[in-house]
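Below you'll find only one chain, the form predicted alone, shown as C-alpha cells.
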Amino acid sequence: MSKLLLTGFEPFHTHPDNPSARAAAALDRLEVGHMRVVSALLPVEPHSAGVALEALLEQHQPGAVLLTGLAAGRPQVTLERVALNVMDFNIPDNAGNTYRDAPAHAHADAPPAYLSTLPLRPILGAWQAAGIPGHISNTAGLYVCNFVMYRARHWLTQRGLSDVPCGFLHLPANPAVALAVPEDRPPLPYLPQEEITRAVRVAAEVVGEGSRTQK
C-alpha cells in the first residue's frame, strides 16, 4: 500500500501547542484509498526541519505528501498554492535564529517557487461539503512552513516525481494556542482541535480518493 507522509510541527514561538502534530498524530496509520497515512513531527527550525522531511522522504517514498503547520490569526483551514525560495522571518526560529533575504534552497537548479500539486479545488469542496469554512491562500509565508513545502517539492522534482500530490495545509490555533495569549494582545481566532483533525483527515481523503481512482 502506497504511503501518504503527514507531517506537523512542534510548538514554536510564544505558543505552547501546536494543532497540526496534534492532528498528524491523530490520524498516524489512517487508511484512505490506497494510501496509508505516514505521520512524523518537524522542528522548527530550516536547516533540521529539511534534513528530517529529505530523510522521511526517502525512507518512505510516499505516493503523496500533506505539510501541515499553525497560521496563528488565520480564522480557518487554509490550502497553500506556492512556495517560495525565500527565507525571511518575522520572528526567530526554535534555534533563535532569524533570516533575512535568505534562499530555502541555494543550489543554482532551485527555481524561484514551487506550485502545490495537491487536488485544491476538490480539497475545497470537500470541505465546504462537510461544513467545513476553508480557503486557497497565495501566500505560506516566509517561515518555516513555507520551506518545507519548497523543499518537498523540490526532493520530489529532481527525482522524476513531480507528479506526486505535494503541498502545505495551515491550520488556524486550537484553544490551547489562543488561550496562551496575554491579556493585552488581541484574541485570536480558533477552531475546536477535533475540528482541525478533521479538516486534516478531510484533505488526506480526497488525496487517498484520487489515488484510488488513478490505479
Given for the second form:
Amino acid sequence: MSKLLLTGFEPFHTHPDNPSARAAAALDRLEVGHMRVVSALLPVEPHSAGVALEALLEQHQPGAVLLTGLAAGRPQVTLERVALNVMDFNIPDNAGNTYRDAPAHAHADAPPAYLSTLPLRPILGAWQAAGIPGHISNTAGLYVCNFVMYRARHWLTQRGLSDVPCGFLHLPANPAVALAVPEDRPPLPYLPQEEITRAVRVAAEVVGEGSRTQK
Ligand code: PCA
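Got the form predicted alone; any chance of the form predicted together with ligand PCA too?
All chains and molecules follow, beginning with the one already shown.
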C-alpha cells in the first residue's frame, strides 16, 4: 500500500504546544483511500528539519506528502499555494537562529518558488461538505513551514516525482496555544484540537482518494 507522509512540527517560539504534532500523531497509520498515513514530527530548525524530511522521503518513498504546521493568529485551516526559496525569520528558530534574506536551498538549480501539487480545490470542497471553513493562502510565510514545503517539492522534482501530490496545510491555534498567550498580548483565535485533527483527516482522505483514481 502506498504511503501518505504526514508531518507535524514540534512546539516553537512561545507556544507550549503544536496542533500539527497532535493531529499527525492522532492520524498515524490511518487508511485513506489507497494509502496509509505515516506520521512524523519535524524540528523547528531548517537544517535538522531538512535532513529529517529528506530521510523520511527516502525511507518511505511516499505517494503523497501532506506537511502541516501552526499559523498562530489565523482563524481557519489554510492550504498554502506556494513555497518561496527564501528564509526571512521574524522570530528565532528552536536553535536560536534568525535567518535574513537567505535561500531555502542555495543551489543553482533551485527555482525561486514551487507551487503546491495538492488538490487544493477538492480539499476546500471536502472541508466545506464536512462543515469546516478553510481557504487558500498565498503565502506560507518565510519561516520553517515555507522551508519544508520548498524542500519537499524540490526533492520530489529533482527525482522526476513532481506528480506526487505535495504541499502544506497551516493550522490555527488549539486551546493550549491560545491559553498560553499573556494577558497583555492580543488573544489568538483557536479551534478545539479535535476539529483541527478532523480538518487534517479530511484533507488526507481527499489526497488518498485521489490516488485511487490515478493508480
Ligand atoms: N509553524 C511555523 C514553523 C513550525 C510551525 O508549526 C511556520 O509557520 O513556519
